[in-house]
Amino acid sequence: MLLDLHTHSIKSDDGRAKVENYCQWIRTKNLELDGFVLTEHRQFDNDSDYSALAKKFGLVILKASEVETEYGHVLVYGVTKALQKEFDFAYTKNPLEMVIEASEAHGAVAVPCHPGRPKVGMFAHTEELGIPKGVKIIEIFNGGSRDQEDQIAIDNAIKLGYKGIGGSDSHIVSHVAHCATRFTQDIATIDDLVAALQTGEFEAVHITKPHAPIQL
């Protein structure tokens, strides 16, 4: 299965895409995508139910979060009510190691995203703060990356032994499915996704640029 693991809807403060419009775009353009994960900024959307849209369009639609730490932005998959009590999802300086530890304690997976990006990427801070403990997966393909940002992520993933995922980081409909992650098993629920990330049986794919899939 091919899933875009990093998308934003109008629920995010800078998102301009409605979830139904994502679905329509994927089907109208016959995109090579089986579904997507909504990773809204500094929150977890407890209220929205996209099951009807998922059924209508034959897509997997899951929910996660993008939180902020002193090392930059981090995607959190498998958010529960209990995990939301562990730290403030709206806070912009959460300690990364705490986010990782709390996520693991509650069966979730924390993944630093666009880590090669200045200011909001993890590797922009490792010289000053050191290599954080607990990181196992990073986003190596990001649809919004510029210059050498993805290459910085790839090089460091190889050096540090991290697995890599891909996500479009879409904020508008036409940017969905630029990058994605391919899984060897079926993913129908967030629990399926978390389990697949934990087993490491996946690969990052850049769909819109001539990159071959990279297995890390």
Contents of the next structure:
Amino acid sequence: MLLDLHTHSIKSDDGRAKVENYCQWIRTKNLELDGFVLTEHRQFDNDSDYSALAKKFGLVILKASEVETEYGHVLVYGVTKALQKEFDFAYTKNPLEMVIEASEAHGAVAVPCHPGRPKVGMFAHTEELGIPKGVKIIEIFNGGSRDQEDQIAIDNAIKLGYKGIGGSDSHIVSHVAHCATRFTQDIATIDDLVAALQTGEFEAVHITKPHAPIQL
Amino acid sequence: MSIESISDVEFGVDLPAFKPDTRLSSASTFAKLVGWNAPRFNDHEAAKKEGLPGAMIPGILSQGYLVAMIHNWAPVANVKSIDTVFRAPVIADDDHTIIGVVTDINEDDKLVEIDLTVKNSKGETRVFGTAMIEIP
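Having gone through the form predicted alone, I am curious about the other one (the form predicted together with its partner chain); can you provide its structure?
Zooming out: every chain and molecule, the one shown earlier first.
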């Protein structure tokens, strides 16, 4: 099962994609993608219900968040109302280790994204702040990466023993399904996704830049 | 195919790719014309001293290229908005390509939304955005 784990819709301040258009795009272009996860910036979208669209297009559509920390941006899968009370999702300097701990305490999974990117990626800060505790998974393929950003992520994942996911970080419709994550089991709900991430049985895939398998 | 009416437009169709003029001399001329006579638009070495990878194409010139691309495809289009997110500078003297694709069609209001991506010679996205156009 192939899911794009990092997408933004018009609910994000810099997102320009309507969710229905993502679905249309995936089906019109016959893309090899079973679904996608909306990771809106600095918030969790409690209100939107995409179940009708998911049914209409036969896609899995899940919701998560992209929050910000002193180490850069972090995807959080499995956000609950209780987790939203643990820290301010809109705040841009949440402590990463607290975000990871709180996420785990509430059954969620926190994943630093585009970690090889200057300023907003985790490895831009590790020289100054040290290697943060608790990280188990990082995003090793990001559709918006430039230069050596993905390679920095891969090299560090190997060195530090992290698992790796892939996500397009799409903000416009046509950028979805550039990167994704392949799972061995079926995923229909956010609980399924969290469980699959916790088992570690997944593989990051860069769809638009074919590559050899990454052994993590 | 030149687009003459909304019925000619299909979801997911690519606009003809557009190669913008990114020569430093053009960027410099444009910058001077609009009163942005700054070293970052005129001189690679001066731009590097400002922390940039090289002299850059002014953002409003990039936006002009986006509009030109749309009008090459649909001369009758009324461009209602161009909404861009500048992720990284468009560096002069590097070959860039602009890609446009139709991602929404509202036949009732004769509106078409287009995804726009400016990529450099390494295929990296430098600018992305959307355009909303009206086609009679």
